[in-house]
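Only one chain comes next, encoded as structure tokens, the form predicted alone.
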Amino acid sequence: MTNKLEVDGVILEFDSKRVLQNVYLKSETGKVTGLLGRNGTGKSCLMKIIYGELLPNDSSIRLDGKPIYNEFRNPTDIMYLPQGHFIPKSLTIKTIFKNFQLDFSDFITEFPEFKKLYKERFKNLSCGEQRILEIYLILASDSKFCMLDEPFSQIMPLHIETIKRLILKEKRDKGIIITDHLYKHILDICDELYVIDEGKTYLTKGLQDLETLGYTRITSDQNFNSIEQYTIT
């Protein structure tokens, strides 16, 4: 079954500073939707209000088809990754996969050094392992749509490469948003891309267009004449 996440007609105001307007964004089962842009411009604020964190002046979202009024969204239909950690650190990882209804040996299969740290507190993990015991347990889910924002900031690039192939193969069941500043493994995996700038959102198709909206700039000792690689189908 496909199910389909659009939201539209956003406004948010801070202080009287407008930070969204007239945004739209559609993520749908079997696509990884990215979206992008420099600091401050909202990418952030646009989850919370997707995840129902935050409360705009002005919005419209819609899950197949069915306007969603309340604040609380059901975990079975949108689980969030924040950017801080979410986990309370007192607890076990045995625990936390008991909490989140997941199987440690699927995880392990994927991150096989987490084996030891079975009984472990979260507290005691690295910051990277934090971040990628976070990320698992949102991908794994059993959720329609699912939001990461900045999933690959303290990773390293093995584990990046890893985090890349789950959200391939869990997209085949759900829709995901990504937004990171690591802009080219966002290029590498999304069917879609977002860009906002000025509070709007553009629906784009590759590098040229992220250089047109001022979001990356294309230099002369980059090698762009095969701009497919980075190029969103």
Contents of the next structure:
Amino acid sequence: MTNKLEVDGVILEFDSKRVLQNVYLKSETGKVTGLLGRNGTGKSCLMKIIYGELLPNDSSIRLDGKPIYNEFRNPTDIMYLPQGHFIPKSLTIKTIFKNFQLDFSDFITEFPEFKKLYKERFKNLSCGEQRILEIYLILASDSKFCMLDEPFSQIMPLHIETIKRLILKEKRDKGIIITDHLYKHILDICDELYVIDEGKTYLTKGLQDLETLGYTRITSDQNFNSIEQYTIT
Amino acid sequence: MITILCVMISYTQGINIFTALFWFKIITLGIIVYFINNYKRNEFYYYKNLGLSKKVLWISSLTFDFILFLTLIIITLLVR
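Mind sharing the form predicted together with its partner chain? What's above is the form predicted alone.
Entire complex below, previous chain first.
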């Protein structure tokens, strides 16, 4: 079954400074929706609005066409990976997997180095290990949509590739919204790419749009070859 | 800890101190809520991702803590 999450009409102001206006974003089952934008343009704010954590001046959020009015989000509908670490430090890995009703053996298939850490407390993991665990919990849990805010930060390149593979595997059953400044990884995996500029979202049609919208200078980028395959479907 | 402190004070001072302890407990709960909301705010995402909103967590934990406080104070005053 295909599910659809839409958000539009978002107006967000902080002390009369308008951060978001005229925003439209759509996510569907089977698609990875990328969200890029310069620092402070409101990417994380938009995710928090969708997740009901930030109250905007105005917004319309619809799940399968039905508007969501309250701040509660059912985890079977949507899950959210915030920028910072969110797992209580005193919990053990065993407890965390039990709480999220996930199978630890599936996790160590992807990340075998965690095998010996099953009984460790979360605080004893390195920052990168903590982040990998958090990303996995949100990605692998059974929900219609998930939002990932800067998942690739703090992660070593080898594991980024594993996470990208996981994202592509999980998108079969869910819609994924992802933002990160390591944008080449976003370009590798996304099916649709929005850029936020001056409070508005733009659905990009090609790489040139990223430069036009002031996000990056692709033509002068030495690693351009790695992303030139990117096409918007 | 605050509840235990209140129980010890009520044991030594008796019923006369109850009003002061009541407001002391309310104020300390307010301070705890303020600091946890600020310093542990990301951890609320863990519980929200499990289906427990901030409101549910606070209502249940504060209700439990306050009932425990009242119960222990009443028992202490009866035993005294």
